[in-house]
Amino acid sequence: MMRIKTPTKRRVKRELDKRAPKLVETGKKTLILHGTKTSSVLNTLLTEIYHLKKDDSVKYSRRNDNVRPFESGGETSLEFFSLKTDCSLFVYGSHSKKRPNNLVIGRTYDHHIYDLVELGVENFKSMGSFSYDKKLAPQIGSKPFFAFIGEGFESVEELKHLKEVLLDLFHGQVATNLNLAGLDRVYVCTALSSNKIFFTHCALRLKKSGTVVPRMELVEVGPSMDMVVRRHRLPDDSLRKEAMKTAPELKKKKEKNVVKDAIQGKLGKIYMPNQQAEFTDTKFVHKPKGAKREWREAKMMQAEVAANKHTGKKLKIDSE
């Protein structure tokens, strides 16, 4: 029987809370691995994304032997490496004679391999082959841009999957607000063909317009490179269901009579009663002292009115 062991420790206590599932989710880290055999292409590659992820990214230089992806066997270590580092992010690089510069993107779901992308890298260049001002160079931990160009972003069942994982990878901290001087670049992706697209890192230069809203041009500034997908895996409906659960306290509570329409915003509708039978219905309880004064007046009057009209005499009103 396994003993559970309580931690004594604060420094321990204030990882473990780290670690436990929260409300809001911080930002994913990602772990990036090495094959048993990998080419200069990718291990640039593997460098340039550590240094476009460094704050939310874990490297491991040595060759890992036991790590297969997309073998039954070869998940455990993978699982084990996310379990240690808590990534739910991984980038696993491997070369070989059939797949050559092979790169293997895949996302985790309580350390259990959720799904998985295996893309071809052609045509690859480094950040060190563009000439441009290092003035303009991304800072780190600033918010990207993402530009999808192509019908098969939202056709192609692997571009579709190529999407989500590529989003969850370069996302980054959640932000509820942005400054426009922090956006400093964007990823572009352009569908080639059905199982191809084009990937680059551009920095954003802002130039004057003569409007409030800015001129923005776009500098490549890479890494740049084709990447063509060879497999991919897709998650069980069921742990699909179990990882996309929101918690009952995030919920937003339905509100009657409200509609939400894209060009009008929000709309409602509000129901009013008869105001007409509302007022003519209504008794009112407090009744002041200058209103049955006058109430008994008016009433004097009537009653002088109605016995003038017996005798045919006329009602003389004084006038002040």
Contents of the next structure:
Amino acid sequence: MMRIKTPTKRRVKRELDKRAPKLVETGKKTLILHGTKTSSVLNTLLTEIYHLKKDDSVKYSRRNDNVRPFESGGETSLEFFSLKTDCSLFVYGSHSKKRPNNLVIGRTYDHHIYDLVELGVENFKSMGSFSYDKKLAPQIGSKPFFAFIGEGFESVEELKHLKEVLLDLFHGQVATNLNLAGLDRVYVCTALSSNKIFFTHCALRLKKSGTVVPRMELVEVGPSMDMVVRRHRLPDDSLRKEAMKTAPELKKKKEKNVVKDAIQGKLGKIYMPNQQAEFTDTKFVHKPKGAKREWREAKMMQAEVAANKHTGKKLKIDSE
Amino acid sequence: MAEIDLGNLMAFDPHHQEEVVKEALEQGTKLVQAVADALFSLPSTQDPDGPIVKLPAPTTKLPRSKPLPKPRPPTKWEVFAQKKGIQKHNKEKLVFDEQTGTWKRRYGYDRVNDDNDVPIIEAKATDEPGTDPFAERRKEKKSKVEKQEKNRLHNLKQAAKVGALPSHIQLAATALPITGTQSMHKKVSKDELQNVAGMAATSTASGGKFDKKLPGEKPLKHEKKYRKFLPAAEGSGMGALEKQQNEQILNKLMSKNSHEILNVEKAVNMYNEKKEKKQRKRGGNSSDFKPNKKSFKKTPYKGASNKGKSK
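Could you switch over to the form predicted together with its partner chain, since the one displayed so far is the form predicted on its own?
Next comes the full complex, this chain leading.
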């Protein structure tokens, strides 16, 4: 026997609908959590990442002994947390003798681990260590700029992967409409070597330049650090293919016979059958009243034959 | 990179952290400026909050967080309607009710043409005697609802097979009941268990007074019997309640034992005897053939003699 279970409260239904898979995803939530041991550097870093992403992240404050993302069996509780909090990005900090100040950034697909990047944090400077005009402080949830500097982000596989992960972590909500007055932050990443990057968070100051485009000025607001890539795990090809799918409904059909021109605007091709100059329909044949019956009938017959001749359609290209 | 002074055997690396930061910011500014150039040249619409620009779709593709939702398979009705070419029309929600002269809902509570509103059902020649038409109608309605629920479950199961169940619906398996009538046991909550444990504790002779308490076991919420006392003074309303209760009990007893108070057999016998005697007596009086012996003797108490005979 089966029983249909539906939520009794409307709020629960709304919450479930929010978590349901959607055709177009607008943003990912981030789970921030600690490992067995975290250093003070990591503690502040995790808090500051939480501050940067406050509108769409969940921060766990307890230590998690059984979360080891790279080891088999160490991801089960992580995947459970991902399901529980509906987060598909996670930032996990741990500190050990072998891997001091270790930061693991990972993504999940369908609440299973998709890919992982492990980073060592060096030369960390917190938000508090920067002094700047507080008016410039970026707003929560504003859409950031990204600047990736260096050849490494293109050529080295690890950095290429890291670039994608950092973009996914900090890019915020997917927006179609953007308010230009709300641009106030930049993430700058510079490749220093094949496995080391410099990462910093800056505020934007828009200055008048005399043209429409204002002059940009970056003010470092922190956090800033060097990231050393330690281990990383790319997704399976099949999983990647699955995760990169877009809805078939959203793919635009190719528009035929329509061309857009910069000067003339929208142009179209119209296909028309041959125009028939003669009488094609017996209905409209002129029937003189006084004519003899035989003549009339003969004329009607002629018209019918002519009509049948022209029914075979011929296309003629006519460009407008 | 590093500057080397061989004369002093010295090396100097100008790429200090601060230099790196400075360079990064410079480069970053350039890049952001390049992005801004492209961004501010997009056609914008004015808004009280600022100019709003429509962004093109991103070229760097990022993975989805959840698989694409699957389309729901058509229900059995939808398949049928498709086959027959039946099209869905949106009906108005409110309908004018001619009986009451008001607008009422088409379906649901207080709806138009509700069977429950009809107080009288006319009898037909085909009606079987002894059946309640109202009960029949209710039964029919119930069976219709059950059928619809069955259809719904079937369609949902079909959707679940494809993995296209709506997010707020779960299909929970219920255990098969043994007799077919019992429903599944509910999971007992903590409070219910505590209550049951408390009740069990009081079922000893001492009312659980000397029982060993388990660790974490709480004392009973209500140790004594629940008792209710009626007002002592007589009167109307609550005051008359005691009298009413007593009467109720008495009535119950009377009605229960009423057949014992009236001994039907005995009563019938008595009645028959009385009737017989009356007949005999009347027959004696009316017969002309027999000499009336008693007519000469006048009995002083006729009623008394009668009484004696009947006994």
